[in-house]
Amino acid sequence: MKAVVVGAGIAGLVTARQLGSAGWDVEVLEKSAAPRPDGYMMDFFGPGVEASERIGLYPRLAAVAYHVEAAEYVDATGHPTSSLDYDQFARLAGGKVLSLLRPDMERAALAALDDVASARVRVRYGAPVSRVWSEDDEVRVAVDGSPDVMFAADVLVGADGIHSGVRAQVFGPEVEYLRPLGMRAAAFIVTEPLLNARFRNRFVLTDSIDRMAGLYSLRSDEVAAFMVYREAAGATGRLSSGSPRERLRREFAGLGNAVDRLLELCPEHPYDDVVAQIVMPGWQRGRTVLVGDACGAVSLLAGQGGSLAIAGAALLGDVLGPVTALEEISSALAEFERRWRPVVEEAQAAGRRAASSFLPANRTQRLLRRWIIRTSHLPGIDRLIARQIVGRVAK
């Protein structure tokens, strides 16, 4: 059996690995020229932990995880206003929690191809897909080139993210499925030894209204920045004028010396995208199936994108891997969606709850957040936080 996987992110690479280990021949097509070096830190917990342990990926993830002692909110002078202990957060999340940089997760998944499936999986970078279609008993994929390069397969897996090109061509335009949550998020990495040493082993978040900047130290002299802000025209997708760097400097001015330094070093074109979910009535059409953010993005505020990507891809491998005949494909894809959709929908509900309180709109809401975090060790309050942050899906 043959598969084409579009997207060499976490979901795409894990899907390819599991299908390859089941005996499939897999082509992975990624439009980026190489593995992406930039990205934000993610808390890895919930169903992805169990799935990664089951398929043997967890040791690779644990090897590149960061040790985080606390998530600390600070005012514009750098003075702490509240703090959440990370060991406690791990308990609230149902057990194991790893703090992982997204590119590190992708590199771990890429390296893991060598464990079981390297002979049957080929990853092609710099391969943007221009067209997909069905023909007789196969799906076909064209990659931009001169002339276009063509691939034929029994199954096409769209794992190309929240702005999926496969989804747009097979299921319809993005506007039908994208559900903005009223915010934008930006992320970038800079080299800054002084900030790196100052904030090591802590997530530092600004205790601010309608915007929030976060930073954390990496293993070198680098600092990763993560910024969330309300976009006045977020629901329509229109952006204010200026480059992404200019927009961030304008939005986040006045949040303290550390943030000012990050903005000074910000690259001209950092990651900057809408905070949104993908909600679809169906994830499969013919022999095409979507996985990861392409069909069920929960938004980065839910904190489970990487976990769900691995768990969903592992499940897709479980149900599709044993298929040996074309007539079995449709029922296998339907079984994947039947089993995985309730998990995604619960995570999306948790993401919407998190989004509703992530950026306080006024001083009262900000004071309420401080109070909740300061009392998070109390029985009852800890369960409230657990539901607000992770929902029931982590269990």
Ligand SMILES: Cc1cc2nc3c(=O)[nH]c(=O)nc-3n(C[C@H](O)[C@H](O)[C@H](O)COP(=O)(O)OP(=O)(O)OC[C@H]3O[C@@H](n4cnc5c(N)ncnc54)[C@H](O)[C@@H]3O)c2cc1C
Second form
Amino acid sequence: MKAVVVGAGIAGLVTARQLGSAGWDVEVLEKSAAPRPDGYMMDFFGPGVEASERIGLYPRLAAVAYHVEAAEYVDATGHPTSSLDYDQFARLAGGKVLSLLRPDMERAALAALDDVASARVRVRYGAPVSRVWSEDDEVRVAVDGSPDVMFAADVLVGADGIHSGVRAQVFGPEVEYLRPLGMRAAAFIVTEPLLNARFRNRFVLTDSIDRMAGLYSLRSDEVAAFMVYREAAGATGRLSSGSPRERLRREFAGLGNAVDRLLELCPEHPYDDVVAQIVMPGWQRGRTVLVGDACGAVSLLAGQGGSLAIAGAALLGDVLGPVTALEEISSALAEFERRWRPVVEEAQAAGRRAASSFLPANRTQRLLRRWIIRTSHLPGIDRLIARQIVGRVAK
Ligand SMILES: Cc1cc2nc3c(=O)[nH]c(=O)nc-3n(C[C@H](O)[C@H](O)[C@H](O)COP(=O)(O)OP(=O)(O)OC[C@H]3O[C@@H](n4cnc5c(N)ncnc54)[C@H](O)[C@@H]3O)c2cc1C
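Given the form predicted alone, corresponding form predicted in complex with the ligand:
What follows is the entire complex, opening with the chain shown before.
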């Protein structure tokens, strides 16, 4: 059997690995010229931990994880206002938590192809998919700018992220499925030895209203920054003018010298996108199926997109891998959706709940957040936070 996977993000690479190890021939088409270096720190917990242990990916992830001791909120002078201990966060999240840089996670998934399936899986970078269609009992895929490059397969997997082009072509335009949560997020990595030395082993977050900047020191002299902000016109509405960098400089002025320094070094076009979920009535149509953010983005507010991308892809591999005849494909894809949808919907509900408190809208809400964090060790409050974080009370 043969599959084409569009997108070599975490979901695409894990799907390819699992199908390859089940004996499928897999072509992965990725528009970036090489693995994307840009990214942010991610908390990796929940279903992806269990799935990555089961498929043997976990040791590769653990090997590149960062050691985080605490998430610390600070005021504009850099003084801590509240802090959440990471062992406690791990307990609230139900067990193991790894702190991973997005590109490290993707590189681990790429390297893991060698464990099981390298001969059967080909990853082509610099291959932006422009058109997908069905013909003669096959799915077909054309690559932009290469009229002669066309791929045919039994199954097409759209793992091309929240702005999926496969989804737009097979299921309908993005506007039908994208649910903005009222804010934008930006992320970038800079080289800054002084800040790096100052903030080792902890997430530092500004305790600010309507916006939040966070930073984390990486190995070498780098610092990973991420910024979340509410938009006056709504996240899909009119953007304030200028390049993304100019916009960030305007939005995040006055949050202290560490943030000022990050903004000085910010690249002109950092990652900067709407914070949103993808909500769809169906994830498979004919021989096409979506996985990861393409069908079920939960948003950074749920803090589980990467985890769910891995777990969903592993499940898709479990269900589709054993298929040996064309007639079995549609029931396998339906089975994948039947089993995976409840997990995604639960995480999406947690993400929507978090949207109301993630960025305090006034001083009272900020005081409430400080109080919740300071009392987070108390029974009852810990369950409230766990519900915010993972969608259900950690057992
Ligand atoms: C700021 C921020 C913080 C986050 N924090 C966390 C966290 O703490 N924990 C967590 O678990 N998750 C977090 N997430 C979410 C997580 O990053 C995503 O859910 C996850 O990366 C989704 O993986 P994916 O493989 O589905 O999609 P993506 O990573 O988006 O990969 C899609 C791939 O498809 C490629 N592609 C797109 N179009 C085409 C095309 N036409 N042709 C070929 N290739 C194409 C893209 O280049 C990309 O490589 C965060 C997200 C953001 C933005």
